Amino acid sequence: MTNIVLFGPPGAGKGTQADILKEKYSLVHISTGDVFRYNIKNKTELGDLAKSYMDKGHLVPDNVTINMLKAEVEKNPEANGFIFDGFPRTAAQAEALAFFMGEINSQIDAMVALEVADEVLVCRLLERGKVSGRPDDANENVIRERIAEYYRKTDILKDFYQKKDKYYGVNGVGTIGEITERLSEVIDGLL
C-alpha cells in the first residue's frame, strides 16, 4: 500500500494532479475539499459546521476533518493506497493520520508538496471561481486569507515530514504534464 499526502496551498493544482496520479498508480484520491463539499451539499451536521469555517477562509477544526476522513478511508478497505489531498494541515492532524494509518497496518510514505508563488495562486483561484461557482474562489480577500492561513498553520508540516525523511518539494508551475512528470519521479522512487 502506497499512501501519499499531496500538499500545497489553495490553487496549487492538487486536485488536478491527484486525478491523474490516482489513475496512474491505482490509488484512491481523498480530497478533503470534496469531502467537505459533499457533506455541505447534503447538509450533514459535520458539513454545516465545516461550512461556517470555510466561508471565512479558516481551516476546519481537526475533530470535524478527522471524522470525515476516517469515513472515507473506511469506504475503501481494499485500496492499493491513498492520495490525501488537503489533509493533514496541522501537526495534530498529521499525528492523528499516522495513528489511524497504523490502526489499519499502514503508514504515510511521503508528503509531496506543490510549490507555487502566491500571485500565481490568486490568479488561478479567481479563474477557477469564474467557472466552478465556488464562493471561496470568487473573492480575492477570502483567497488571500486562505493562502495566509495555509502558511500560518501548515508550514510546520514541512518540518514534521522532513524529520521523518518523507518530505518532497515539487515545482508546481508549468504545464499539467510537466508537473505530473515531476510528481511521478518522486512516487516512482517510493515504489
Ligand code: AMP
Second form
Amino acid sequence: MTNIVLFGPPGAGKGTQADILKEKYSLVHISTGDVFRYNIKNKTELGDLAKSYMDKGHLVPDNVTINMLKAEVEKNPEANGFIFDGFPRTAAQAEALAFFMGEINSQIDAMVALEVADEVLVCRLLERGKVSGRPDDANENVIRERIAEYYRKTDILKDFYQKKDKYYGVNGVGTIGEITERLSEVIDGLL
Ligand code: AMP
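Having seen the form predicted alone, could you now give me the structure of the form predicted together with this ligand?
What follows is the whole complex; the chain from before opens it.
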C-alpha cells in the first residue's frame, strides 16, 4: 500500500494533480474539502457546520474533520493506497492520521508538497473563483484568510514529515503536465 499526502497552500494545484495521480497510480483520492462541499450541497448537519468555518476561510475543527476522514478511509477497505488532498492540515490531524494508518497496518509513505509563491496563489484562486462556483474562491479577503490559516496551522507539518524523512518539496509552478512529471518522479522513487 502506498499512501501519499499531497500538500501545499490553497491554490497550489493539489486537486488538479490528485485527479491525475489517482488514475496513474490506482490510488483512492480523498479530498476533505470535496467531502465537506458534498455535505454542504446535500444540506447535512456536517455540511452546515463545515460551511460556517469555510465561508470565513477558517479550518473546520479537528475532531469533526478527523472522524470524517476515518470514515472515508474505512469506506475503501480494498484500496491499493490513498492520496490525501487537504488533509492533514494541523498537527493533531497529522498525529491522528499516523495513528489511524498504524491501526490498519499501514503508514504514510510521503508528503509531497507543491511549492507556490503567495501572490501566485491569490491570482490563481481569484481566476478559479470565476468558474469554480466556490464562495471561498470568490472573495479576496477569504482567500487571504485561507492562506493566513495555512501559515498559522498547516505549514508546520513540513517539519513533522521532514523529521521522519518523508517530506518532498516540488516546484508547483509550470504546466499541469510538467508538475505531474515532477510529482511522479517522487512517487516512482517510493514504489
Ligand atoms: P480545500 O478544498 O482543501 O481548499 O478546503 C476548503 C475548506 O474546507 C478549507 O478552507 C477548510 O475550511 C475546510 N477544510 C478542508 N480540509 C480541511 C481539514 N483537513 N481541516 C480543517 N478544515 C478543512
